[in-house]
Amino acid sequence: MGIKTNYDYDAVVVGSGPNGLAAAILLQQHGLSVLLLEGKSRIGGGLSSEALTLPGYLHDVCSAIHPLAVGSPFLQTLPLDQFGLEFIYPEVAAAHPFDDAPAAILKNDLYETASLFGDDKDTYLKLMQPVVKNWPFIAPDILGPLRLPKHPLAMAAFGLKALQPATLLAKHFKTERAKALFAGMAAHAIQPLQNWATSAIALVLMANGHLEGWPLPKGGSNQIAQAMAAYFTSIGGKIETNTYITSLMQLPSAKTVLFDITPQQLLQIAGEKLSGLYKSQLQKYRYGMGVFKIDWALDAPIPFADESTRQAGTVHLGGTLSEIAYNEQQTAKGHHPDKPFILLAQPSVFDPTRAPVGKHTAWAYCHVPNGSTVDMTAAIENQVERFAPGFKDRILAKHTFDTAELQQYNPNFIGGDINGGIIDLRQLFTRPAVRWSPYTTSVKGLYLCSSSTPPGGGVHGMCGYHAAKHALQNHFHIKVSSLHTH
């Protein structure tokens, strides 16, 4: 890149999904100019809300429910509610139901959600007490690259039940409802339940939600991006959109660059300048299973079965414990089961925003092998009929992206990866390649922000805030205070 005495910006970030912002504000706050440069006309990257089906029905294009957006210690620092961010909270954060038996639901609540498992109550209580009562004091550590913990007793007592496979942990249960509860949680991880390090995720989701809850933002996602984006220009930071960047010429000249994007388009824009090491590594990153999305406008609310499933603002589709992990294992194996495991929200039952008045909007999802472009949408509304008998009748018009399409969306899904690359052992703390600070490059002062860091997908912030605070003491000898939870 060149040494430069005079550069037009102290740091750039290129690309702005919530990483990216969390970067570019992070580096704002402490008094650097940042300039934040977004490829499409609109911000936001996976927070993007979009009027998919028909006029009037808003439609969030990625991400819908957010428990980590509230529960991550960085963007609770952020004063996002006075640029106009409003979160929703559903009394029923998450529901799983079955076949012939009332659903498994996790409450806000702690102690009542423990209370409806009946003979997995003091089990349910012994798994998650501990969890929720150190989430203040281990959350750092959990969102952030491999170190010393602060509280390195919570932390191994977290630990000691997070690497284990979620298969393994739920056998703790007696009960076919907590198990299929938490196999439904662990399979957010986005690969087989047998894997090690997958009951990480459900333990993280479940304690959020008895901390925090899983919102959902007024208006969309897209208006936790808008938020972010408001409170960065409050703070003197300048973002140009319409900008796609495939080269590092295309850069104005810069202390620090941020980049929130996947190995692969890295290797497109700095190949040349990286290290032959550092190259290798990234070219051996491995992505994961990717997605088969559809967005469906209805002319009335999904007519769920079991009368809790209605109330819960995001639903797990998929059965008992066994017959979730025989599919994303399937999955996994480059298969596409009948009866795949879905992730379904319906944000217009608590957001009148999202549809014509008494019309609603629903969004789903399953696993599909990486680069997949089978069509699941009988699948996905075959197992969305099986539990809600009736839901195909309202459907007035629907949306669906495969994993190409995905890809074309946002470059950041390779194959439909919306993980920024598969969350497994071996890549869990060593995303995207081995190295001291898995968020420095080969080339000084190019950094990598995205969600191919640690600690991975989903709406936090936290890969963007590391990579950012050691940008701050790398290059300009800031050093950024700890984070705390509320």
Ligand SMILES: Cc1cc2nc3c(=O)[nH]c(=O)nc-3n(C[C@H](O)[C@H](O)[C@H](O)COP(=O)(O)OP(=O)(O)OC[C@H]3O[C@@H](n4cnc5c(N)ncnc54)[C@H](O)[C@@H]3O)c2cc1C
Contents of the next structure:
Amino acid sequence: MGIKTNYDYDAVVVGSGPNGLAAAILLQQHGLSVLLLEGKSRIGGGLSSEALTLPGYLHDVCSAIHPLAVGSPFLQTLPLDQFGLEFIYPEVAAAHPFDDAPAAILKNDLYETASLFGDDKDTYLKLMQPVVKNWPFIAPDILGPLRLPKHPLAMAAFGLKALQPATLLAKHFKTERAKALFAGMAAHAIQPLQNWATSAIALVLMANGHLEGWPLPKGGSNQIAQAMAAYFTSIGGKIETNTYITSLMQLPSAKTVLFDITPQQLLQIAGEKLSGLYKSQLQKYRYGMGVFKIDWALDAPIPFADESTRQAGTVHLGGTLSEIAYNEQQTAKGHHPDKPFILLAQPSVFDPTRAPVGKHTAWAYCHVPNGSTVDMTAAIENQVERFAPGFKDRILAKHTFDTAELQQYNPNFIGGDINGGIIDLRQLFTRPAVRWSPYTTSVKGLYLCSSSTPPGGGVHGMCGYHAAKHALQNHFHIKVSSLHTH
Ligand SMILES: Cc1cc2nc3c(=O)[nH]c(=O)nc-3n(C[C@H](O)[C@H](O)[C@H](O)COP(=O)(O)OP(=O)(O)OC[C@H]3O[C@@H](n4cnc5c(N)ncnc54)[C@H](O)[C@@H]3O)c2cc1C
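Could I have the structure of this protein in the form predicted together with the ligand, to go alongside the form predicted alone above?
To see the whole picture, the full complex is given below, headed by that same chain.
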């Protein structure tokens, strides 16, 4: 940027979430001098673990479960295990309990999972087998910007399923159990299940479950950020915390700047430098539903009535497909349903570092209208109690975040939106603006690398990877070799 010839750095990355870290690493790996700036006193963004309730209880403030991290074609290339990162794999990846039937469960093994669906065994295999088999070929296209696919037939087969509304694709199943499991997976899209393309996230999460599992990092999700940061500094990168950027003038001189922030923040920081057209596209960018988050310190594990649910790392609470679809749609319309769909994780069942001996932690959230400050504690706890009678008696302490508190904690969570903007059909590949490369802005050398770019939310670092790859190739003329999944 600018007309200088001597620069302090080749690249400055602002924001140390998984995408900022991934971008900084790829740039540094290719011989650039890179400074990573973070506004908070600690690095990691959504990779954050803190003692939110009582001393000795460690809670994941944001992300907890990491199928997308272990399935990430870029993170797979990094030697993070050598920098202290250890994943723990619950035998039951996810469970979906019911009021009056055994839970539907997702296990690592595709065939074992299918056989548990009884009458839907063959339908499940027909749906998931091709996605799992083709994943290594289609992953780089699914987890990146829109372009001509390298494997068009495999991609077209995936697209025909993925682009369907989850409520439509689920009709292939005969049993309520299989339909509900699929609905719970699709609800990670954080939008009404009647929307086009809500099947995509369900297929991606389930395929990653069968290929890699749904693990949690030993010692909390911040361990992923710590390992990425340690690797980054080991190859020469520099990190400065407590540096909150409000203007481009604050930045040291650099040939490129990559922002791990969302469009609303970019408009505030760099608005006057952006072209009118690009600015108006960013102003029209849409954020989705927010989340209400709760963490508990518990006297004992959650007493789920269903045995396999007690063994699951992740639990989806919301009953049948029609119940989940109705409640998610109500939330999207601005309401706060009494029986919201809940995503719950129980890390201490698998990782003893999270709580004192014999004690436990649990993590849960439900979707709420963007910007909501309604307290959903009672609604969430009633849903847990519905499937785990006696749960409320085990609560020792709790901590909650409404959407305003979440945005205060991390300025990227605008109105409580944890995906950096709604990931619907219109914003799936063209987030945040319709451009040849969505990572570029209208200012030469200034890039966006957050989850507001493709492929969107979640801890996978692929937005940062693609933004940095674009900067390396187009700004520095350095070729970056293609990624492969294993
Ligand atoms: C409650 C909750 C549960 C979640 N659960 C999961 C899960 O289980 N699995 C999963 O994969 N994902 C989960 N996510 C989503 C995941 O955390 C995000 O998608 C991911 O962190 C996005 O990464 P990012 O790098 O784009 O941005 P962030 O992780 O949001 O990082 C942005 C960073 O930039 C910094 N920053 C922002 N503005 C500035 C500025 N002006 N100056 C300096 N620094 C700045 C912020 O402080 C922050 O550190 C969850 C999120 C939440 C909130």
